[in-house]
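Below sits a lone chain in structure tokens, taken as the form predicted alone.
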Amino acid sequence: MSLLDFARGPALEYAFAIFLFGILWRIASLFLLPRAKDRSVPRPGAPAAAVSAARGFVRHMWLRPPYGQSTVFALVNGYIFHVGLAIIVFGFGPHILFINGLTGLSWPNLPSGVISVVSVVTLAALAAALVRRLTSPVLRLLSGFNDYMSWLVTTAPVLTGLLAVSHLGAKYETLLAVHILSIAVFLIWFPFGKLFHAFLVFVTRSQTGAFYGRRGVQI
């Protein structure tokens, strides 16, 4: 078996499993962690629980202006890279076949070009996000594993994809295999590391906003 047999069946076949049990078993976990029952009597006028949740998790997609100058940039740089992963995984046309394998959905793909810059972008706001967290004191305090960990399971699907389009050092064969192994990495990783974050925003802030809404307080 070759390195690309290797990485195209069991790596990533494996891979998917532990990605999916992740997921399952962390969303099982939460939700079924015990909860005491908030006695506390809503404020006159607060709105339903359901739209105190969007509220609060619209409000938290950008900065008050009192803590905008020192933030905005971390800010913005994650919008890049997030946006940026979103359109290179969803938008390339080999990404598009391969989900269209295991899920039967299609669309249109993007210029191979497009995509290109998106990766180079995108690659340039993830060194960016680890050169703030490298320099700034607080940030580099609060870093364990877990954080640097995250970081290079994300950048290296997009630099090992972007080496594998290009054909740049090695057999196109053997950067696809590294590239899919990297994926792989990365679905073994999300479920367990602080990527899961991708699922877990959408219950904190809501979770935040409705907590706010029933007190009363202005978001």
Given for the second form:
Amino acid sequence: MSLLDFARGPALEYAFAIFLFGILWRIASLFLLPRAKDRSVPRPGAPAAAVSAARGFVRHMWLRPPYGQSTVFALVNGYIFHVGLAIIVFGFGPHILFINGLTGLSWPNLPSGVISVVSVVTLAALAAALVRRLTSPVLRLLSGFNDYMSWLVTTAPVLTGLLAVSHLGAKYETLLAVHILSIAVFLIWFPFGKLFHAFLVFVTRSQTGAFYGRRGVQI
Amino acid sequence: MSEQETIGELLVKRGISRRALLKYAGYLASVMALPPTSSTAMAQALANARRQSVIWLSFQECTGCTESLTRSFSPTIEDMIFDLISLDYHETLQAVSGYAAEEARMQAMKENKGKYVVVVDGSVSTKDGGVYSANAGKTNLETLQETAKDALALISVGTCAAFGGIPHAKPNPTGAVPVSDIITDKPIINIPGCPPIAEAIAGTVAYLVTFGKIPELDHLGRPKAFFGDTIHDRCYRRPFYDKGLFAKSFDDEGARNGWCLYEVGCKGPVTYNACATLKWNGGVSFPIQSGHGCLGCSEPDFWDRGGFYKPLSSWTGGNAAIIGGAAAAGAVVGAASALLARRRKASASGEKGS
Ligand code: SF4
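Moving from the form predicted alone to the form predicted together with the partner chain:
Expanding to the full complex; the earlier chain stays at the top.
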């Protein structure tokens, strides 16, 4: 079995199985946990929890004035690579085919040239995020294996994908195999590391929004 | 035809001019990407060379490889190859049969000991001692071992001989293997393809006769001159691939516009062969030009790579039991851990209350 056949076959299959196992394990264990009842008295005129949750989510999408401009770079850079990743994953023809094979869903693809440009920008943003993490003393202190690993498994597929599409550095079948294997590693790491924020971000921000909406004073 | 006669003398007898030989050598040099200056040297060497004794063994195959060579659209080229070699044994082409045929093989082996080339098309059955494919009372396995013993080199023609091919496809009921799995102490040139391109067979044999050595091979034993580039590297639809313009089905707008066939399963990007440059039927067309994706027939296990119409970027797995089982197991483990937390909480509040 060639490396490509291994990558397209067993590697992806088992990686996907581990991904699903992990996702369902974490979601089930989280949502079925006993929840403490909020016994606090809601502040006067507090909106419904769902409204506060939605408001909180939206409000967290941009900087609040008290934070000033100190984190504007991290925020904008974060947006760049998150949007970039979404465009690459959902806009590139071969990726749509991959998703189609899994789910049966399909939609029109973007031109390959656009994807290549977006990939380069995304890579640059990811590199900038790493540089910032390594050069900021506070961030460096806060960062651990989980952060670096999550960065690595996110960046590797973008880099290997770009190399595969442009046929750079090795034979296409090797590049494609390495790209698919890097996705397999991404899928395996996803549920267990910080990448799981892709799911939890909706839960945590909504929860915080609901919490703030009920307690405290009117703002 | 005497074995001692040089190819040049034989060609003169046949009325083939030196000019024609030079043209042929020039053609071979160009398809094998040899420097243009080598064509004169090649013609000279060919004229003075003795005809190469060749024993052609056909095993588990469909005769498509022989058909490709003999029914090629450019008969002068492939006719010429039969002037370069002394085809001492070929079950499909030889007139004699039975005992006389086997005698011819034994005689060629004896007379040209250490100097003859064995060409094999078809895979070798090994299961149950190789009983699933036999000729003249001998299994292919025995015939191959016996014939290859005193050979100069072997040429595996077609994907079956080179990599096992279709007989080797799952579930491989006959235990089919490529020639290289059986013969490990002789140089082997693989010329895969289902069938292989006639020029690749002819060019390789001519190179062997002319230079008396094996051409440069890739990691799978294929002559780099013919298998150095992928179909995708030389495909005329490549600009559409680069632009992201893909046919989504065989009769949509994209297909009619001649867009890239990647999405309908083309294996061109991972297939090394010369179809896109040499083409078929005298250079008329090749599968992609005729509207169908490349099947990847010159690559190992091309039959078992997840389906001809599955795009390269899609996965070939899809075992519902593994995927569904993993999802169910995850949900159960998650629910169990939450349940455990609930119990712990209940017992903790019970303790507090007591
Ligand atoms: S048709 Fe096949 S070989 Fe040609 S460019 Fe598209 S993918 Fe490559």
